[in-house]
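Encoded as structure tokens, the following chain is the form predicted on its own, with no partner shown.
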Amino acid sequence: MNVMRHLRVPNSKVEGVLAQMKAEQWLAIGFRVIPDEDGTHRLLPISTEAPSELPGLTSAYEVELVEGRADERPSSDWWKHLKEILGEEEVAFHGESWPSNHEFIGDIMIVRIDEALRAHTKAIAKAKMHSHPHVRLVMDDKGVQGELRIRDLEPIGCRNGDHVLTSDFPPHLIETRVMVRESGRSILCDPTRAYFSTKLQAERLETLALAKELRSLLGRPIRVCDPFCGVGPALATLLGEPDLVGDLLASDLNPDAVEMLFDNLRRWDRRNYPSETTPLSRIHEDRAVGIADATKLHEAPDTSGSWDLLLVNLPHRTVEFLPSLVPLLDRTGPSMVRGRVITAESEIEEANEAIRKALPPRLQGTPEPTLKIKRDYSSTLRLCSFEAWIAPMPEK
């Protein structure tokens, strides 16, 4: 499941709007224009790299978050190249095992190749690169490893001028440090050191909408705590909204992620940040940034009980860590927890109960925190998200 932004445009205006979106590079490549249920509108897929506001368009037309529909035409290109390299019989023999899905991180493509197809790794890399001319590097995703859940990515193809290489890669051609454009912002990352999913931009935009609701409720800029922030993709979206974020705590256990976070904040905030990683500290009066163990933040008086919005993006362990994170919330007024969870679909209700048990009472008039499936994580697991509006602590 890939939920993404779409522009809802009357049928009579579609051709002109499409032309404008293509010219501005705001149209999502590889996704279809979808007929709306009313029959009089079309939903035009918006690129993850497009800004949150599209001048002249988002003010005139509604933006909807719906599941994107992959356009088979670009992928048919890759099949054509694969068949030319291996022959139709070999391609047909492996059926649906071929890695049709992939993810773009800047000009890097990440694919996951089944063990049964390892012998065809070079052919896969060539076919992918021939069908996606903008891709500089293709990497095979072998899963995550270690406590920091670093992705094990192996280069399997790179571009050297007009040639595609599938072995003996010159080091300068397989650089993995890249800039990713999202919602009009540049996010420095390196998927081999600190990965974030570019397919979750719609999630980050939902978080932005919720944060704006919380600001309206509180009547002031909100204090945001992101203790698993990585290189800061969620913060890129929030900090792009004027007068939304006041005080900010951004920390991670991964030193590489924090080093790139400093670089990103330097550009987003237009203020100085350290060039090397440091333990969590007050870099500026309203910015606490650095390396920290999220489960111990509540032990520090200056971080405990201080935050309006708590982001919990460690989906494999969110439910486990919630009890140690809740004390970070400022309970003198309404607050919010926004989190992600990876779980089997059959265990979602059990996870819902665990989340509700770990959280304080919800704000009157708001729904119970409930996991919503956002996309498949694997054949058996689902990536879900939830939000919880938290009530103030009763006065004694």
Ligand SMILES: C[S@@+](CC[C@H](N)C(=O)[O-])C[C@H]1O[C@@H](n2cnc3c(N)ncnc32)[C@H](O)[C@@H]1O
Given for the second form:
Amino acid sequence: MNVMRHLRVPNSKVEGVLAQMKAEQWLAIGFRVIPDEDGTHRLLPISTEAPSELPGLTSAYEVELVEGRADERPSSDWWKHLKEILGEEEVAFHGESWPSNHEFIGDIMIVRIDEALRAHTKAIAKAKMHSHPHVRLVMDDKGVQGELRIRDLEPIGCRNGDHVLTSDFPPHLIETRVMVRESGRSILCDPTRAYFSTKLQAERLETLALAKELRSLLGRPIRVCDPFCGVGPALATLLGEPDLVGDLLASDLNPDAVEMLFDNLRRWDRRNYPSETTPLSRIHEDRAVGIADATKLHEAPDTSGSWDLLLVNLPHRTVEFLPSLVPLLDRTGPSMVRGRVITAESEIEEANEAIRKALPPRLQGTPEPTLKIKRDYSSTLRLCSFEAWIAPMPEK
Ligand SMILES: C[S@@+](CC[C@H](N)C(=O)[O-])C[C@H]1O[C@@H](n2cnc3c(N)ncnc32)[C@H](O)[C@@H]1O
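Would you generate the structure of this protein in the form predicted together with the named molecule, following the form predicted on its own above?
Starting with the chain above, the whole complex follows.
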């Protein structure tokens, strides 16, 4: 599942809007225009790189978050190349096992190769690179590992001028530090050193909408705590909104992520940040940034009880960590927890109960925190998210 932004345009205007989106490079490549159920509109897929506001378009038409429909046409090119290299019979023999999906992180393509197809790794790399001329490097993804959630990635193909190499890679051609454009901002990341996923743009835009609601409720910029921030993609979106973020705490256990976070904040926040990784400290009066263990933050008097919005983005441990994170909220007024959770589909109700038990009472008039499935994590596990509006602590 890949939920993404779509512009809902009346059929009669589709041609003109498509032309404008193509000219501005706002149209998502590899995704299709979807007919709306009402028969009078179409949903045009918006590129993740496009700014959050599309001048002249987002003011005129609604933006909807719906699952993108992959366009099979570009991939037909990859099948053609694969068949040229391996022959029709071998390709047909492995049927659905071929990695027809992939993820782009800047000019890097990430694919997951089935164990049974390892012997064809070089052919896969070549066919992918021939069918995607803008790709510089193809990497095989062996999955996210360890507490720092870093992907185990192995280069399997890279471009050297007009040639595609599938072994003996010169180090300068397999550089993995890249700039990714999202919602009009540049995010520095390195998927071999810190967690990063381009598939979370819709999630980040939903968080932005919730943060704006919280700001309206409180009537002032909000204090945001992102203690599993990685290289900071959630903050790219929040800091892009004027007068939304007041005080900010951004920390992570991974020193490499923090090093890139400093670089990112320097650009997004237009202020100085250290060039070396440092433990969590007040870099500016309203910016606490650095390496920290999120479960220990509540022990420090200046970080405990100080935040309006808490982001909990360590989905395989969110429920377990919530009790140590809740004390970070400022309970003198309403606050919010926004989190992601991985759970078996059959255990969603149990997880809902565990979340409700771990959190303080909800704000009157707001719904119970409830997990919404965002996409498949494996054949049985689902990646879900929730938001919880928290009531102020009653005065004694
Ligand atoms: C799923 S990633 C999310 C990163 C980032 N929020 C994003 O959306 O790209 C989880 C992050 O939590 C960090 N992490 C894991 N355990 C931690 C802990 N105890 N304290 C702080 N950070 C931790 C990992 O290093 C990783 O960057």
